[in-house]
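Below sits a lone chain in structure tokens, taken as the form predicted alone.
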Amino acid sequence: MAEKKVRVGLIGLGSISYAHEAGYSEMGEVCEIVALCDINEEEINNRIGMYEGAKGYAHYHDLLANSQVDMVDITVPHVLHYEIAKAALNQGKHVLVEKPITVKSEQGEELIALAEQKGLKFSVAENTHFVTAYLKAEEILKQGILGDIWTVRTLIAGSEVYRIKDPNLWHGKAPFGGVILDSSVHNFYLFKWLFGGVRDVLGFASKLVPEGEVEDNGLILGHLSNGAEFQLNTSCTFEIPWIERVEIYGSKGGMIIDQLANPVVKYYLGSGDIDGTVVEGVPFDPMAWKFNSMIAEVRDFVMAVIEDRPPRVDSADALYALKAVEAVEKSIKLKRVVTL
């Protein structure tokens, strides 16, 4: 057990916060939730009873003034990330913020510099780096089993239609960004991690749900840093369980990762390899794989605070993903390829 538990304040109690909360609860020997904040006081009252002595707040400034809070976990709409994270760092709190890091790259740069200046841990809740299938893919790529990488295709899709149609929710509203900002940061982070990043992008966007104010479908084409082509699709209008699919094709073979398929990961070596090879150690669990990866990201950040080490997710890589999204947005506006 740690000599002193890391005391956590949760800011934002929406649906995404439950996985984060579960992560802290599983680490009861080394951390504890001591404060909760949300504009919905009913939600605070529903959850605060689970944590003896925890304080509830309707405004984040009041939570940050609590000297008992060592770190904050921010799970609020994207457009609020910057102001809350900046205030938390200025109050001397370690900060874990949901993706994207901010909605403007200059804001992200400011936060990274501020955290470094203050000597505080600052990271982004990018669960991609904790997904078992992608960790296995990293191993296979390092072994060179697929040869030189030529093409990568990705898909992140599911349905947010009911939320976009609800006028009381922020999803689909212009100030908060569309599906490209919300989802493609995951793939751009993955591209940076596994392939060194991207060279250029060409973006396309469409809006299928009339009640929405921003795009709900995105298609992004481009080249990875090694010259390989990539295709990135994202949508929040697919009426299926949320899917993440990654296809990696190289000079010796190809690998397919699909969280809705069983087995989840399989690679093939040549056109005659009909059976392929199942990558062991990746459980088929379409309901829990994402939840479990979020628990792992929380655990890593808490341990980074305790062990005084860098978190596994480098905030600079999360910033890179946001800059890639900004390049896509510029491409869509100018209707041409944009180089990063």
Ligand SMILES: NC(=O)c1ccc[n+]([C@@H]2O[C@H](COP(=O)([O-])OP(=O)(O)OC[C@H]3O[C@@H](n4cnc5c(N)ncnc54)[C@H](O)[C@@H]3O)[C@@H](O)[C@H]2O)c1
The other form holds:
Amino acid sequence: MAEKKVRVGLIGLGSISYAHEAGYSEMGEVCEIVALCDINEEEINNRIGMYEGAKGYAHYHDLLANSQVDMVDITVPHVLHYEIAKAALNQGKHVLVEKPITVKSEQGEELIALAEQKGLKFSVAENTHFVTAYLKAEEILKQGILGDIWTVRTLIAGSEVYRIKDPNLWHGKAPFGGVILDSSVHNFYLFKWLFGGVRDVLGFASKLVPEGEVEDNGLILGHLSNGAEFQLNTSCTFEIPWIERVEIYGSKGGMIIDQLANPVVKYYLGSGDIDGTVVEGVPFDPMAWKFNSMIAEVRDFVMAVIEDRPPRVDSADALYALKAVEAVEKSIKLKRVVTL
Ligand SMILES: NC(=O)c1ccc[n+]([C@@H]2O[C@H](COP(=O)([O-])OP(=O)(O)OC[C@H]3O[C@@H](n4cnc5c(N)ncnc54)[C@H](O)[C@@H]3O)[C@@H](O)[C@H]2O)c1
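Shown: the form predicted alone; wanted: the form predicted together with the ligand:
Following is the full complex, with the preceding chain placed first.
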């Protein structure tokens, strides 16, 4: 047990903050939520009663001025990540910020350098690294079961249509970016982690929901660092439960990961391997797989602060994912392949 509990301030009390909050609540023996901030005071009032002695703030500057706070967890709209994370690091707080790290890569670079200079932990809540199916995939790839990797296809999709149509919400509004920034950072992070990154990209974007100001569908083609082809589809207009599907094909076999399939992970060794091999230890749980990965990411960050070790998600890899998105945005604008 830690000598002193890590004291956490939550900044942003919207939808994803509930998963983060659950992570801290499960770790009551080593951390405690001592401060909450949101511009919507109703959110503060709804939740503050759960934390004895916790303070509520309508402005993040006031939360950051609270010397009782050791770390902040930032779950506000993307465009505010940079400003709030920078202010927090300057106040000497460890920072866990939701993805994308920032909306411009120069801002992400600045935050990484600032955290380094201040000797503070700074990581991005990239839950991808805590998804059981991807951890199993990493093991299988390391064992070389699939041979040399030749082709990778990913799909990350769900529906945000009701949020895009709501004029009071930020989703689908131009300053915040579209689905490519919002979702494909997860896939580019995965590509960096499992395959070393991407070499080039060709992007296409479309907007199907008239009320939206930015793309709600993206198709990205390109090559991974080892020369393998990849195809990445991302959408927030699919009227299905949120899905992440990854197909990896190599010289010896192929593996399919699909959070809406049961079993979730299966690999096949050759065209005659009709039955394939089910990868055990990956529960079929379309409702909770993502939530559980977020709880694990929060746990890892708190333990990194306590143990004074790097968090599992290196913020440089989250920055890499953002740089890949910027290459895609450039490709869409120039209508040509862009090399990273
Ligand atoms: N890792 C994932 O899979 C995942 C999933 C969903 C969202 N996210 C990320 O989490 C972030 C938040 O998304 P969300 O869906 O929870 O959004 P949301 O709109 O539901 O919540 C955002 C909250 O921030 C508050 N807020 C806005 N400006 C603020 C300010 N200046 N100070 C304090 N609070 C402020 C809003 O009032 C709101 O309560 C986004 O960056 C998003 O990309 C990540």
